[in-house]
Structure formats: C-alpha cells, structure tokens
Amino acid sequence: MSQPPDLSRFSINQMTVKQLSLPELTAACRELGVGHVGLWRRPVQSYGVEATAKLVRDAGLTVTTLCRGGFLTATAPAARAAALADNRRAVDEAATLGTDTLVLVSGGLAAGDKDLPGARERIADALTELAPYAEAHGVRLAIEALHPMYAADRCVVSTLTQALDLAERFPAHQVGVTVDTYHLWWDDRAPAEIARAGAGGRIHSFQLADWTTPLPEGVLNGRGQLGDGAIDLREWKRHVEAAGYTGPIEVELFNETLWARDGREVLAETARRFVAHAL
C-alpha cells in the first residue's frame, strides 16, 4: 500500500484558490489533509475576523501568515497616519487569527515621487512605530521583496538585500523577511542573502510560485503553477533549509486561469505539484 503524500509542511495561501469561500476552503483542506493555510485580510474581514478564527480553529488548521500589511511609503501626513492605523489593525487581526507572521508589501512610490531610497527610509520610519506594537501582540513583521517590475506602484523593496537592510535595524523577533521564489529567483545574490537571513533568524515565511512567460497584461496575476515554469523550486527549498528554516511552505499563486477552475481541484492539484516539485 502506497504511503499518503507528505503535506506536513504544505500551506495553501488563500489567494491560490480565492474562488473558494472560507468555509469551502477549510472544508477542502480538511478533506485533503492540508493542515496549514495563509490568509488574506480582505476576505477575512468580509467573513469576520473572529468568525474566521473560529472556523480555522475548528477545522484544525494552522494559519501560517496573514497578508498583507505594508504600503508605508506615503509622503502626506494624513496618508501616513492612515497607513499606520491600518497596519495596527492588521497586527490585531493576525493575533486574533493565531498567526505570528504578518507579511508586509511595503508600497510603491508616492505620486510624483522618484526617490526610491527616500521611500525605503519612510518604511523604516514606519517600522519604528509598528515593530514594538507587533511584538506586544505576539506578531512578527515579514518584509517581502517584490520583483523589480513592481517597484513603482507596489513595492520599492525589490531585493532580499534591501529587505534585510531594513529588517536588521530591528530585533529579529520583531522584523524579518519573506522569501518568495516568484520575486527572487532571478537574483544571483539571493542565495547568499538567504544565508544571511537565516544566520540572523529572520526567515519568517517561505512562499513558492513558478515563473512562466509570457506574463499576462498587467503582470500582477502571472504566477505560474508549480512545475510549469523556469524556477528550480527544490533548489530554493534547499537554500532556505540550509539557512535553518524548517517551517511551513506556502504556495501563493495569483493566476486567472487557476481562479476560473474549480477551487477544490486547484487545491488538490497544487498539493500534488508541491510533492512533485518541492519535496
């Protein structure tokens, strides 16, 4: 008799199967033996934070991360204050959901701004206020570097080096990084920076997605299903494990084709691909 696939470290990020409601997602995870899930704030808020916490708890699921905080690059005082308040709410939500990791997408350039280093300093200024607040609630902040094509409108932190340069201004139990293959696979400095992150205890989240071309118009929803693209996913897993990371591995896919399919089928396929291409 064949052994069931090892899904003990597999976490399904909610965006991969966003067509599933939260009750549908938790039921599908239970049926397939998936024990971890990464959640997103908007659907959680729509369902209710407390209600979501009860739902995942009753399903026996561990929430690996909450996405997303961040967008901390505003220049106007009112916009900055609003961003800080929203991030404090995100920390509160993460704590309620029982996850210790809030993923930060830092934000792009403000309208008319062309100063990337200055925008990164505004992120550091915001973290000075947010990191102690997060610690007080048992939550770590995980800065996610996004591919450089997102630097203008979504994330001025484009490399793991830049993410660590920010994170290392704070204690590791307050601020670390997310390692996401989709965003980092092209960077030949990333393996050394993963080792740097691991040495400092700063790998707070590890996410998988593949890189396929051509990218769709708008590029945001271009993450490929595991095994369909150019990334050696096992090699990246070896890098983070050599750096000491042994936690859950999230699969986070923004993909219109996957969203148009039956969500349970996509979840089952993603679990199979995880075993085939990442273990």
The other form holds:
2 protein chains.
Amino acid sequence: MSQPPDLSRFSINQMTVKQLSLPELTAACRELGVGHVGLWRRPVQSYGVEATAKLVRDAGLTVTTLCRGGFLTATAPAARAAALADNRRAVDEAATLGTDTLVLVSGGLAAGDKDLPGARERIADALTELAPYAEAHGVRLAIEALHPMYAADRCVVSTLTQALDLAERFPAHQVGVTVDTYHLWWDDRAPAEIARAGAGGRIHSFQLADWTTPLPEGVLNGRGQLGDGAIDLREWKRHVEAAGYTGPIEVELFNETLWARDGREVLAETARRFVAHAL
Amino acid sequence: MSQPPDLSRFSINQMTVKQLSLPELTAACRELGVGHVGLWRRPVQSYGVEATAKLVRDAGLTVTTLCRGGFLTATAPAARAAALADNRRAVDEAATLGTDTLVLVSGGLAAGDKDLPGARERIADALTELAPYAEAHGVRLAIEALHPMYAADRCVVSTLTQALDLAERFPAHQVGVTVDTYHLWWDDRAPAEIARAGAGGRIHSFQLADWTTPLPEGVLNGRGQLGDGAIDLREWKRHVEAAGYTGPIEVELFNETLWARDGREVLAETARRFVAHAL
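Swap state to the form predicted in complex with another copy of the chain from the form predicted on its own:
After this comes the whole thing, all chains and molecules, with the earlier chain placed first.
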C-alpha cells in the first residue's frame, strides 16, 4: 500500500477556493486531511468572527494567517485614522481566530501622489502604532512585499529587501515578513533576503503560487496553480527551509479559472500539486 | 511673444504613434519641430531599410535608437543560431539607418524552463558574439531591463542592476543599457544604478513612459501618456542627467487608446506632455 501524501505542512488559503463557504471549506479540509487554513477577513466577517473561530476549532484546523491588514499609505488624517482603526480590528479578529499572524498588504499611492519613499515611510509610522497593539493581543504582523506591478495601486513595498528594512525597525516578535513565491520569484536578491529574514526570526508566513502568462486585465487574478508556471517552487522552499523556516506553507491562488470550478475538486488538486511540485 | 517649447532633446519613438506610416511620421516631425525618432525593425523592414534611411535623412531627422534586438535566451542550438543571425541583421539595419544604438530586449524563459540565472547567462554568451560584430558596424548594444512582470515571457533581465552586471562584462562602447522609467520606477535601487551606469559611460538610451492602472490583459499595451500616471518623470530625468547623460530622450508608449487616435494629434500631445512633465 502506498503512503498517503504528506500534507502536514500544507495550508490552504481560503482565497484559493473562495467559492466554498466556511462550513464547506472546513468539511473539505477534514475529509482531505488538510490541517491548516489561511483565512480572509471579509468572508470571516460575513460568517461571523466568533462563529468562524468555533468552526475551525471544532474541525481541528489551525489558522496559519489572517489576510489581511495594511493599506497604511493614506495621507489625509481621517483616512489614516480609519486605516489604523481597521487594522486594530484585524488584529482583534486574528486573536479571536487563534492565529498568531496578520498579513499586511501595505497599500499603494494615493491619487496624484508620486512619492514612493514617502508612502513607505507612512507605513513605518503606522507600524509604530500597530506593532505594540498586535503584540499585546498575541499577534505578529507579517509585511508582504507584493510584485512591483502592484506598486502604484496596491503595495508600495515591492521587494523582500524593502519589507525587511521596514520590519527590522521593530522586534521580530512584533513585525516580520511574508515570503510569497508569486511576488519575488523574479528577484535575484530574494534568496539572500530570505536568509536575512530567517536569521532574524522574521519569516512569519510562507506562501506559494505559480507564475503563468498572459496576465489578466488588472493583473490580480492570474496566479497560477502550482506546477503550471515558471517558478521553481521546490527551490524557493529550499531557500526558506535553509533559512530555518519549518512551519506551514500556504497555497494562495487568485485565479478566475479555479474559482469557476468545483471548490472541493480544486482543493484536492491543490493538495496534489503541493505534493508534486513543492515537497 | 512666448518662446517655442524646447524640443531639442525630445525623440518620438515610432511605437508611440504606430498608426502613422513612416512618410507621415517624418512629415509630422518636420512640422512640429521634432528632430529625433526612435525606430522599430518591423515597420522599417516593411518600408525598406534603405528607403527609411533616405526618408529620415531627407527630413533632417536623427535616429536615436533602433528597437529591437535581443530574444537571446533560446536553448535549442538552431533557435539560438537563428537568434544570433537575426541580431546581426538588426545591427546591419541600425548601421544603415545611421543610429549608433540597438536596444536589446533579452528574451524570456523557454516553455518549461524555470532557470532564470541560466537564461541570463545565455544572454551573456550571445553578447560575446554580438558585441564585437556591433562595434565593427559602429553600433552600441543597449540592454533594456524590462519590468519584472515580463520576466517569464519577454525579458529575464528585470532590473538595471542585472542589465549593468551583464553590460559590464564588455567595453562600454560595445554594451550599455537603456534606462526606461516604465520599467524601473518602482525600484529604490535604480537611482544608484543610474549613477553607476553614467559613471561607466553606459547610458546608451533614455526612454520615458508613465505608469497607469489598471494594467490591460497581457500587460503590454498599457504604458501611460506622460503625466497621466504615478511616475515622477522629472525626478528620473534629474537622476539620468546627474549621471552625465545629456542626449535625446525617447518617449515610447505602447497604448491602445493612443493608437486609436489620430497619430499627428498624439505626436503633438506627446511633445506637449514632454515639455510639461519632463523638462
């Protein structure tokens, strides 16, 4: 008899199978032997944060991350205060869900703003307020560098280097980084930066997605199923492991084609692809 | 009476107004006082290389660059030999057109290939053959780093750092770089790398385009008209000038909306935008 595939480190990010309701997702995870999930705020809020916490607890699942806080680049004082308040709520939700990691997508440039360094500095200012609040609630912040194609409208933190430069202004138990293959696979500095992150104890999350082309309009929902694209996923996993990270590995795909299919089938396929292309 | 706008450094890249035939383009340049054009191989070949050379010469235009050589990442020997032969033809065409600069878009990953460093090394190998050939014909090669979103399918050289690392294996009069705001505006290392390029005499071309969102499907034809996007164009021009570059500045926009309009009107608008946002 063949051994069952080793899914002990596999975590399914909810966005990969967003067509599944939370009860459907947790049931499918139990059936497939998936023990970890990464959750998103909006569907969790819709279902109820406490209710979600009970659901995943009863299913024996651990919540690897909550996605996402961030969007901390606003210049107007009211927008800035609102963003900080929303991020404190995100920390509260993470604590309720029992995850220790809140992923941050830092935010893009405001309309008419052309000052990338200034926007990055506003993120640092915001973290000064948020990081102690998160620590007090047992939550670590994980700055995610997004691919440079998102620099204008989504995240001015474009490289792992920049993410670490921000994180290292704070203690590692307050602020670290998310390493996501989709965002950094092109960057020849990333292996060294992963080593730097690991040495500092700052790899708070590791996510996989593959790079497929052509990119769709808006470039948001074209993340490839593992093995379908250009990224040597196993090589990146080696870098992350060499840096000392042995935690769960989330697969987070935004993909219209996957979303159009049966969610349980996509979850099963994603688990198989994880075994075939990342283990 | 107001002074006429200073277009002495403005060069219109043919692709910006590709709806214009070469005779229409050269006539429009004369009328608007535009003295420089950047040309593309395909329309030049269609019109005839010698005929194009005569046309631009008779119009008193200088050809700032020929776009483009490159696509040097093939692994199969026959494909590799074909690429080298095609690049030698591109050098010949550049020499015939009277431009000293051939822009190189280096090429992406072959299907199934996941080895970015290997692909970059094949570019270096190809340059070893091409650079002396180009020099013998009075042509410099200008490696263009393309935005990381093109790393898989178009150009594995994603940063100015990588472009310079390649170029510096050769003499500056053989191989330099193209600095294009569209491709490097997100990169906080780029200002220092522009200084490095200038110190080495390797800024062989400077191109402007703005960054607008959302990006279109395929992300090729969404380059923004100057002033419409997130890039501080004047700041990048300052970096390039501080590095010692005082040559022509090409505006190269791939933009379906601009292509759908009257080409002469787009050329006039582009010249006005250049004055308003880059001078």
